[in-house]
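Just the one chain here, the form predicted on its own, laid out as structure tokens.
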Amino acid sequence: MLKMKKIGLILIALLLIVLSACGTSDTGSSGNGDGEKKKTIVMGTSADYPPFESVDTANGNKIIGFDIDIANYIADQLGYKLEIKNQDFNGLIAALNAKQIDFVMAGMVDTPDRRKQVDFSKSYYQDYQVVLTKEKNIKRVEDLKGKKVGVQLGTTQERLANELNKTIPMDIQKWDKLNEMAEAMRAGRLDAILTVGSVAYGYTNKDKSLKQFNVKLNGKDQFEAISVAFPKDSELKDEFGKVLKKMEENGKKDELVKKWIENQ
């Protein structure tokens, strides 16, 4: 009986064993250093909007960009493990409402229309939109009138081309991706784009065809609020201005926008 009993004491050792190891090796190198496992958060993202999000083809395809910098950022600092999905931008906002991601940013711009769906963080970036072309008779916004001119769908260059064409009319082409738009303003199947500044000089800068100017309603250069979107009432929205905030306080925005946008 003693002897059955001592069995049955190094079964259990042996199980007890084997269990602690089991555990040991399930947070991987997803721990945080104190043996927790670390929460995944979801960006969504349409990585066509260079220097914001874009496809780095010449290594393996991974989406880098200034967007991508300051959320791997801010995931890090929380704790958070951050995970990237790459979709098109007019189903970010269905996507995110659906739970599919967790928040997005994407140069999405704060709107009221938007406002009504999601929330937003304060604004970390403020661009001008802007036209992009290389039509040398295209020098202002009047002179849009009558030409096929490329926006993003979804995007607030979208909206904006409609409101210039009510006195301005002009041929407005709808896309999916803006470097779809430039390629075929490149082969001139589209006179012009709408985008913002900051992403038309990555154009401009490599390719001395192309040129911008600042579009403007009465007289007015149009700024953009860039913000990160996330669902209404989300957790996420107070802890991620937490960072940006201390992103800004500590030189680390500025770092960003110098590597990304002033020197693209």
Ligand code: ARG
Contents of the next structure:
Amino acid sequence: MLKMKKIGLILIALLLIVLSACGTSDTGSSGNGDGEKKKTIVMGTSADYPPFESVDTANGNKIIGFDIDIANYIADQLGYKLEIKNQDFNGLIAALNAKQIDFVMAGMVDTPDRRKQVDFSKSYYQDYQVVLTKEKNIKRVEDLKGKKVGVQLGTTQERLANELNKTIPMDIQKWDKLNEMAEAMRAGRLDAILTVGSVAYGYTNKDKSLKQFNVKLNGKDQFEAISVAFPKDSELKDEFGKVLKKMEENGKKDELVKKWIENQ
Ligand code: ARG
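Please show me the structure of the same protein in the form predicted in complex with this ligand, now that we have looked at it in the form predicted on its own.
Following is the full complex, with the preceding chain placed first.
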């Protein structure tokens, strides 16, 4: 009988030790529980570029788009609070290097030139260069000769225009904001603009007086590897990379491509 009591006491003691150990590990954990304050990461973007990012004027000027949904998903998965800073595209890389923002998602293309200043994630969307116009007689790049062609400042389209200009002299007009430039083209103040296929599609799909065609150089389409940019050696690059990979595997990215790009 005495023996049984002893065993009972030992068991109770063991149970208490186990319980208190659990208690300790609970209070000591530093997860992203509700009461916990999440770390904020700041995304820089240029919300003039639907369907990647634009200002939803019908809904309290909220910034919406493909990039915003991807960024929100990533921040959520990593336990960060996301803050979005809207500015002109041309200043985004400088803002990254000045540590005013933690990363850029702005339909930005990974280029060797930019790589000298920033790091890029693996590309999350492949696009290509196009001409967007309402002029019936502009059907291929050669027809841009002598025409007023709009490009957004600091973009790969500005670089492409300078390249084309060597053999097809044109009147290159530089704009800060893509959406304002597209409106100017619609109003007849520009003959054509250079942009990417999925941005042009948002316009041509709604306005049948507009058309788009691919820019071909030496017979080849000009691809644009859209990627997330980070300051050099940022730890966020690997963290984001893991979630981007997951989004490819679990169908989340396809869902967002359908929602924003294919169904615009
Ligand atoms: N794809 C071009 C580039 O990387 C233009 C991106 C413009 N983005 C924007 N949000 N306005 O240069």
